[in-house]
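What follows is one chain in structure tokens, specifically the form predicted on its own.
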Amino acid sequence: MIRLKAGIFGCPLNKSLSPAIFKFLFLKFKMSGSYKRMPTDKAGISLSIAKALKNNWNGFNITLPCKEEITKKVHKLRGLALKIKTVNVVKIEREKIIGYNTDVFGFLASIKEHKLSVKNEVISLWGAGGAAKAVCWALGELGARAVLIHGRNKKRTEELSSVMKNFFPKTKFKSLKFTDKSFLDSKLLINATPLGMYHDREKKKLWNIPEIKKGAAFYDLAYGGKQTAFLKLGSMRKSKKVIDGKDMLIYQAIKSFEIWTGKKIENILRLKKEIKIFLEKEFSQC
């Protein structure tokens, strides 16, 4: 029987659904294994890596605030992680730390599943961290006409815009203040900040979205038991569709599972739907 030992680095981790997702995957594929939370801040990454190595882990996921910091600790970057310099999955190979990015895959898969229109459209995005990098890459790949990046840190927002312009010259990436009013013609509005995931005091007024285009959709990478303030705002503005981050989370987890086990999942959409049903049942009892 295959045995997998893995976990997740980041802080805070109390709301993470990743342990439950991998619980399902172990059952589904008749594997023995463990998936543990390892609370980690930027300063503690090296110590957490040492613990994972000592306990013979096969790999681990990385969430905020460590997705960019971990790139300084890996021995090698593979795939898209080489280009966007943000890592959410690590595979341990003969005590070597190999970094990957499956967030781009997760976002692209969720966009496809929900049939969201991106090509030649204007997108408004809030956030300039590791998750926002993955989203910008996906939007550039999908041929968005413009991506308006709202951020609190002007330097980070401008750097992200500049990097993405080099990779996708046909897409206009523009840096804005977090509080700047959203563009009325935005077809998709995305929150890629931690607001809504762990910040209980978030308010709908944080986002300056006075009105939206007819048929616009709201997508929040955060998720929880209740609808986030960002998605509540979308509902108030009569958004065509409001989507939380569970779909992206599940898709990227499935791809992490493939990386760690070498197992090729034939029908990812079907498996993703099975996992979502499992999560709903698992947490409806809480």
Ligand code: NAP
The other form holds:
Amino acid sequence: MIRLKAGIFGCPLNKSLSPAIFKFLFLKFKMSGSYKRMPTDKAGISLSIAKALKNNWNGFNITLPCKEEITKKVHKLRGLALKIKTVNVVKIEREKIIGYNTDVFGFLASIKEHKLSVKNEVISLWGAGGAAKAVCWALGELGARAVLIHGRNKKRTEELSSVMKNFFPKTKFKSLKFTDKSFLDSKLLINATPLGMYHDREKKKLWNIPEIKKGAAFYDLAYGGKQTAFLKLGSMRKSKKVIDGKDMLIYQAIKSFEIWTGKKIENILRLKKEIKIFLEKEFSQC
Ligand code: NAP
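Next block, the form predicted in complex with this ligand, ref. the form predicted on its own:
Below is the whole assembly, all chains and molecules, this chain first.
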């Protein structure tokens, strides 16, 4: 029987659905294992890695605010992480820390599932951290015409836009202030800041989005039991589709599972749907 010891680093983790996703995967594949929360800020990463090594973990996921910081601690980057330099999965191989990125896969798979066509379109994005980088990469790959990166930290948005321009010269990556309104032509509006994790009605004002293009969709990478403030705003603006981060989360988790176990999942969409139903049942009882 395969045994997997893994977990998640980051902060806050109390609402993370990853432990429940892995509970399902252990049951589904008749595995024994554990998936634990390890609350960690950037300064605590080395200590958390030492704990994971001591407890013989096979690997861990990394969420905010540690996705970029962890790249300084890994021994090696593999696959897309080599280029994108942001890591959301670590595999521990003979005491070596190997970094991977499965967020890009998760975002691409969710875009495909929701039939969102972004080729030659203008996309607005809020946030310039690890998740925003993965989104920019995916949008560049899909041939978006322009990605308008809104953020509160000019240095960070400019840096992200200049890195992405090098990889995807056909897509225009533009750095803007958080409250800039140059999104009126956007087909898709994406929140990749943790602001979406809060349901406070007042939070909707933060994005300063008085109107949107007809048929535009809203996508918040955050997820929660209730609709996030960003998605509430999308509903108020009569958005064509409002999507939360659950699908992306499940897709990236399936890829993490493949990396840690070496198993190849043949029908990822089917497994993703099974996990989503399991999560709905688990959390409807709360
Ligand atoms: P991160 O690396 O810490 O980046 C967060 C970004 O949000 C930064 O650009 C930060 O700005 C900005 N931000 C934070 N607080 C803000 C505020 N009060 N006002 C304006 N901007 C603010 O985090 P991340 O890993 O990219 O994660 C971002 C969000 O995406 C989180 O909600 C996370 O849960 C979600 N996510 C979901 C998935 C999924 O699978 N569904 C995957 C990845 C991430 P500064 O640069 O100024 O600090």
